[in-house]
Each structure stands twice: as C-alpha cells, then as structure tokens.
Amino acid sequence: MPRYSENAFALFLGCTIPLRFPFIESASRKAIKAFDFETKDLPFGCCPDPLGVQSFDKETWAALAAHNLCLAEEEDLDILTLCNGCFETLSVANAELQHNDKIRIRVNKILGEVGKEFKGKINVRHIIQEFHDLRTLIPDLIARPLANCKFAVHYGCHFLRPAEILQTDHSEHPVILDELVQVLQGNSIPYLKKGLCCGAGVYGTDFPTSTKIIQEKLAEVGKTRADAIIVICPTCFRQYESGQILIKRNHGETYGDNGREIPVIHYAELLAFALGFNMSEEFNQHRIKLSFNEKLLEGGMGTI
C-alpha cells in the first residue's frame, strides 16, 4: 500500500467509544489503514466532558485535558480524535492554555505534581478533518460505490462550535460531511432542522426535552426516506439509535420505511465499508440493523 500521508497522530478514543461503541474504533482503524497514516495509542484519560465537568470546575477540566495534551506533546504527535466532545474539549483547552497565562500557570502547578508541563506544542484534529483532507484519494479506493443510497448527515454541535477556535467548517452551513458522503458516490440529502442539536446536552437533566429534540429531528429525516443517518460522534450515535428504540417503546413512533427505525452509522464505518472492508462484525453490533444494505445487494455490491 503506498503512503498517501506522512502524518502521524496520537489516536484519542475517549471514553464512550471503547466502553459502548467499540465498533466505531474498529471501523476507524480499518479506514485509517487504507490511507496508511500512522497512529499511536497513548495512556490517555477522560478528555473530560466539555459540558459537565467544565460547568462545575473549569480548573479541573483544564488540568485533565492538559494532562492528555502533555502525553501527546512528549511524543511530538498531534492528537486525532473520533468524538466531537473530545475534539472540542482538547481543542478549546489547548487554545486557552496557550493564550491565558493565568490558567496555564495554575494548571502547570497541578501537572507538576505528576511530572508534567503543558507547553502548547501540538494540535488537535478530528478524524473527519483528516478524511476530508484526503478526499481526493478516496474515489480510486472505492470498492463499493453507494450510488443507490440516500443519507441524512448530522454534524453535531461540538464539531462546529466554538467556531473561532475549532475552525472546522462554517458553523451554520457546514459542508465537510456532505462532501465526504458524496465522494463515496452516496447522496447526502437536504432536510429541515439539519443543524438541530441531538439533545444530549440535556439528556441527564431533562430527559423529556431531550426526547422531544430527537423526535423533531427524526421526523424531518423520516420525510426524506433516508436510508441512514450519518454521524461523526458517539454521543450523537447513542441519541439517535437508542433514542429511536425508546421512542418506539414509549410512544409507538417510528421514522423509517415500513415501520422500521432509521439506521445510524458513524462515517468511519461508512467509509470502511465503501473501501471494501468486511464490516459484518461492526454492523452486527448495531441495535438498529442496516436496511441500506438491501439497496447495495440490489446493485450487486455484495454483502457487508
């Protein structure tokens, strides 16, 4: 396999993916292999959560994030994340510690107790940014074109905002994920409330409101008859997959064709599938089975 990228990264898995969605990690590692950029596993801790921990104690939040950043700095590696929340926390903490002398001094005092010092030498990247940078290489690698399939993409809040720090895409009208679906020959379809939050931010404090947000979003996706929802964050994945199951159980509502739920797929899974990897182990771990595979079978693309 030729080397398409000279980049090397420290792979940051976060907490949610290893504990709840290991198939996202597996799919990401498969997709990474296709481009042959290097990743290294380090003994990272929790990112920590960009909302909960920061809301209670910003200094603790910054110190925990800084410890992770220090581990990557010691290896002289940028961090590559698979999760929007991890991406926001590490990016924002990195920027604030670089530009806020007061908090950097306090955090480095804490880090000094374990022999660490934040120096601000590395950057944080989301895996979707890396795939987007490499998108011109993807067409030649596709083994399973997705031309028969319609996908509703969901970006998630923490990938886009705060825009002045993250600078991933336009915060109100993003296109990165749409383009990454289209480069697989899939159809990224427009729908109302595309930018609506998944509702995870209030899940633990106001579950009815969180459910209502999911219902509003899914109702619009359902109108498009999308074959799947494409996400780039494990928390968004949980909201739309487990949320649909709970809504069906508690309210009797479904949003897919023929009374079925709409499958939810992390983009790394979709990419690995289109590149020809056997994804049966990953897809079989989904609670909502993948109806879009039926269209692929009709098109002669083979099984998962």
The other form holds:
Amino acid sequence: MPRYSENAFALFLGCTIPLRFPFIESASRKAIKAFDFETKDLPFGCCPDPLGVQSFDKETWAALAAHNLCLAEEEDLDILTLCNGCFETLSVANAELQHNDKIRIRVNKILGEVGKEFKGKINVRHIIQEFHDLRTLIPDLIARPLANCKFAVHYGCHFLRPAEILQTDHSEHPVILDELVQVLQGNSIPYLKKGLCCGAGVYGTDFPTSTKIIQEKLAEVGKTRADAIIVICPTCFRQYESGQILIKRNHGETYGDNGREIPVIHYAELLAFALGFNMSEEFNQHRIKLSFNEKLLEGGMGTI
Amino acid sequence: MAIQSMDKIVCQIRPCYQCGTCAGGCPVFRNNPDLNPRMLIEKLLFGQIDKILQNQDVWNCCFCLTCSQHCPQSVDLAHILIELKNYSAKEGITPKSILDEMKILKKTGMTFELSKMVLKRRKKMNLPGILPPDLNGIQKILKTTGFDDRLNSSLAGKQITETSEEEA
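What's the form predicted in complex with the partner chain like, now that we've got the form predicted alone?
Every component of the complex follows; first up is the chain already shown.
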C-alpha cells in the first residue's frame, strides 16, 4: 500500500502501551529516532478494542474508530500503530468505511454530532511493517549484534487476519518478523504451534481456557530453549509475561532454563537495544527479567 | 452496521457443509469443547438461536479469526459471532470483564486508567505526557449510538446478579 504522507506518521499509542507497558512506547520512540521519519502525537482515544467494544456494540466500535481516523485525516498523516489490536481495528474500520457507502453514511451521521467527517484518505500501518520496509538500512546501524541469541517469534492474530484487508504477510506462513530478527543477526527458531493464538481474547471471559492455550504455546517454546519470546502486540505481551507468572504461582510450572520463566520482549525493544540505545530502564520494568543480555555480556557486547 | 437480522446471518452461513475446519483450527475449542464452532453453525442453521444465546458460549470466542480465514466456503464465523454477541449484549447478557472495560471507556475514553505507578515509570523514561482524548466528543458518540443506554441497562441487570452472588 503506498504511503499517503511522506516520512511522517501520526503515532497511535493505544491504551495498553502508554497506560500499562510504557517501556514499549519508550523503546518504539527510541528505535524510530534511528530512521528517517517523523511521528506526531495526536489526542487519540481508545482504538477501540476489536474484541470487547466490537462485541458489545459494533456501531460504536466503527464510530469511535472513525473518530480516531478523522483526527489523523485532519493532519494529513498516515497512522502508525504499535499494537496489533489498534492495527486491526483501525485498518478494518478504515476499509469498511471506505468501501461500504451504507456504513460510511451511517457513521458520518454519528460523527456529525461532534463536527467530524470520515473521508477515507489515509492508511494505517503497523510499526513492524515500517521496520520491515526499512530493513536493508538496519545492518549498518547495528551496535549490538544478537548473534548468539535464539528467539521464538509470535506474530499475533490481529497482525495477520483478516488477511484480505490487512495484507501484511501470508496469514499462515508469515516471515516478516523472522526476517526482522535475522536482520539483527539473531536466530529465529522454528517451534510447533507457532501460528496458534496466544489466548488473550478469552482472558476475561474464560480464564481457565485462556491459561490452557498459553500453556500449550509455552510448552513448545520451552522445548526450543529460546532466550526470549518476541511479540509485536502488548496484549500478546501481557498474555505471555503475566501468563507465565500466574502459571508458576498457580500450577508451579516454568518453561525456561533452570526453572526460570522465558523473558518476553516487544520487537521495538529488541531493535532499540540492537541499535545501541540504553535500554536498562525499559528492561528493568519487565516483570520477567531478561536473561539473554547475560549472553551478550559474556560476549563482550557492553552493558545495556 | 447496526445488528444484522437473524435471516441475514443465516443466509451467510448457508454455504457451510459442516466439514469442521473451523473447529479444527479453533484455539478455544481444543481446550474447551463447550465452544464448538461447527455445532454453533448447525444450531444457527436449525434456527436454535435461543439455545445459543441462553449461555455465554458465544463470548468465549477469542476472535483470532482463524475459522474465518480457514473456511473453505468463506463463512466469516468470527464476525457472525460478533453479531451474535451484539444480540446477546442487547439482551443484557454481557460478561463482567467486558462491562468493566466499557465502564472505563465511557469514563476516560480509553480502556485503562492511568495509575500512579505507570506515571512514575513514564517519568523515569522521560516520556512525554499523555495527550488526553476528546472525552466530550467520545461521550457524545457513545450517547448517539445507544451505547450508553445499553451499558446502563446491562449494568442494572448485572447488579441483580452480583447481589444474589453476595447473598449466596
């Protein structure tokens, strides 16, 4: 999809990242600095959540998404998201409103109440797509190669599906994130059930099932002895990180080496780290402390 | 965009030939057989919508969209379930976790509230202040779409259940 705005984006932080995992925001802002594009903060509201709000009232979901899209349209900027949920909601709503006259007229009538009109002239991008487009520049920028590290990547459902609208990658055999890990000289390791959902969607409504799904995934990741799990979505992040802590507490199970949990990292953090930014505060705020930096320290890569 | 009629929903699932591909790929079904996507469609085809909406099974879909992507007949089950959840919410059957999220959305325009701890963490990393969303605009939209009324009646219904739980 061609960019509407050249080298500038409206940065869509969403709710979970700035209000719960601000270290992902900080890492993203740092990583963006290394590349030739600008971001602008706008007073966006909740995207809104593709599961909760859409399930409760689909029309509200579309209207609130359109409200956010209008804010970026007024600034003539494409939207850049850091979260799969925001990415899916804004992309799908954007497409539906662009192509379905009936829905657009209905939503614009609602938006008229607050003096806005959806025009449908901007695009929505995930930060991972942007990094992937810029991947040929990365090798020259790397300050800390991740050569000895093994990573298990998890894409997350709402980055890939509905594929016909999002068009990010093959919905069953995606490669974008694996390639981005390899660009940092890290090893993206294959594991079983890689394409399985993390189970966060039923965290609130069916917690036991949500736990069973993440246990299934963690068991497979554990077999590979990965140094960390790489995610690109704060909801997957929470599911993997809090999930492991709760499973340890409730079931006494751990999946990492020596009875430890497996660290979870958003790709933006990994990139910022590899690019040489000081990430000690960001990594310090993780509940599961990172172990792969021990390997890097042994290799003389310097402190984080 | 408003809730589709049940006839329209049934029309969309008519191509289903019950191969079970949806159930095979469903991350919830493999761990909780109560949510069987194939049988949900069967019930819908036979007009047993009341049976479906009686319990909270439809809310146990994790919306990974695997079923919709895999279906050889292009039945978009994940979004049909969204419609059914809209029906369910209209009837006042909404899980507490979703209602809690909706309450925060109405109050703040976001789905999380800023805690002191996170504010401290943001300061430690020199992050800029969070731009407050246009809460007036958002609340006006929630009123216009009928979200407010739906939330209020759902909460009134929920309070009854909560009291009875406490009594129990």
